[in-house]
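Given next, in structure tokens, is a single chain: the form predicted on its own.
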Amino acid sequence: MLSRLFVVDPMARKSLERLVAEIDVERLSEGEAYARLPELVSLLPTSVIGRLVGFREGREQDALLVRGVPLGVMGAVATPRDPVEAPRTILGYHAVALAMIGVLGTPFGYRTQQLGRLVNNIAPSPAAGRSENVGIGSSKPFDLHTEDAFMRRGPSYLMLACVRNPQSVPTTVSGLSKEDVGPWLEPLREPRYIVRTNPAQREWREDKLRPGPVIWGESDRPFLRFNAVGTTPVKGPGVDLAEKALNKLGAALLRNVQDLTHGAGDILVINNYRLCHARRAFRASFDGSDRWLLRVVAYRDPAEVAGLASFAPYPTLEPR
């Protein structure tokens, strides 16, 4: 298995709850949330900082879905019709889902992604209805990818809470099996392979992106960036490897999936660098209950985050 199900205990969900109400009085905003990560974190159950730090250090799974935090007043709040101009206001489940991937690196946003949010709301758009392949899309499907891959080193974890999701589109999620590792991967490790920007970063240019790797990392546990509908190797010799290898890989890709599927309150984590994920084609109401997830991207590495153009009032990273 690919994930593992953590259930808050009722002692824990108490302690959240507190957290959550107090929390949703204050009503902070972005940059005061990321300027009290460190207390938000501090104040986490010690039951659910264990299970995050045991998910960081692990090598078993590499997704992990923590069920049971409390809503609070986001419960009420309808699903924004638009996405990006959306209130930023930070309530109390923003903030414990911020402060649980805080436990395993250092969150950050994209200036170009929703007007720079720390804080990305995963729902559906009018305006991009029938769009494939992004986020606010739903009657089209978003395919395979690990987020951001056409950087070098994209995001570390990638974090989706979920608000409501009524009709319980799963999260899919795969990766490679200790049965997948063997000498066929050794062409990915080429630095021959570009990865181009879906959608949502069209304001990187795609003109200065430079071949990689699709796999890197140890042999019997390596890392992956890939795009089900964006990589592509280079011309040259040896292309016709390369291309074989690659194809060989996203079927092993899609034999491994699995689906998560995450009520009100469930916070997926996902190790970024092990493991795609996708999402369905779903009908959209756009009426307010429509399924609403909170993304938040993060770097483990601090070298990753010194490179980060901005740290005013949190890491924001610029098109390179």
Ligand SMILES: O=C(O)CCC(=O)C(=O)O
The other form holds:
Amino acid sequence: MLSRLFVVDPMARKSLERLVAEIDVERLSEGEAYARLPELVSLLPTSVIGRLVGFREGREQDALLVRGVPLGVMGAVATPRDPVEAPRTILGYHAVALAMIGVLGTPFGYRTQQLGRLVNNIAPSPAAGRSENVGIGSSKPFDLHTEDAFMRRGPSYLMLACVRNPQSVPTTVSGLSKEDVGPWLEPLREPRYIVRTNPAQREWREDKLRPGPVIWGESDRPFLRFNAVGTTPVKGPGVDLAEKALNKLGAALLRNVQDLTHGAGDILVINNYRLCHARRAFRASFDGSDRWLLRVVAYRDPAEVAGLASFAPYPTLEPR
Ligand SMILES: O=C(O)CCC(=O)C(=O)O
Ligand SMILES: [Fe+2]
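Please show me the structure of the same protein in the form predicted together with the ligand, now that we have looked at it in the form predicted on its own.
In what comes next, the whole complex appears, and the chain from above leads the way.
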């Protein structure tokens, strides 16, 4: 199992309902929510904090699906037709999602993605209806990728908090099992792979992307920097071997896929160095009732956090 399910217990649900209701009345800006992150984390039920820390420290599961977070006012907000321009108001559900990923790391936005939003909307946009490999697409799939694999060190964690998912379109996750790992992965450890950006990050200069490894870290639990599209080994001696290993990795990851079907109030956190994820094609109606996830990314490594250009009003990454 790549992921573990944690269903919020009735007592925790009650205290989450209070927290969500409080923030639903206050309505925060993204900056205010970040400034209040320590307080928001402290207001999470201890069972939820404990489970998140257990996930962070554990070696068995690389994704955790927390089920049963109350939506509060958010439940009645229509899925935005324009995910980027939609209001940035932090309601109770957003605040709980931010606090949860705040237990794992420092949440941040990209200045050049969704206009720098801290909480990105993964909702189908009519403008991107036919685009492949974008979060706001729908009729074309988003192939397997670790989030922002074009960076040498992408976000440590990715959160997808479901507001609604009427067609039960899953988020697919995949990774390498203990049985998969072996010497065949060695070529993928060479820092010779260029991983290009997906459409949402095209403002990063492609000519500045540095080649890096696709696999690194421990041999029995290796880390991944993977994108099924736009990855190529730099030409030179051994390029055939490098390409073969990459194809074999892609096939292994396709074999290992698991569908996680999000429902309203399900908050999925993924170790972005261990698992890649994808979304299948689906038919959107663009009438306010479509699938809607909130996406937040976070860094755990203080050296990466220090590289975030600005902490006002919240950590933001500038394209390099
Ligand atoms: O919609 C999904 O389930 C995943 C979307 C995604 O991978 C992304 O926005 O980066
Ligand atoms: Fe993604």
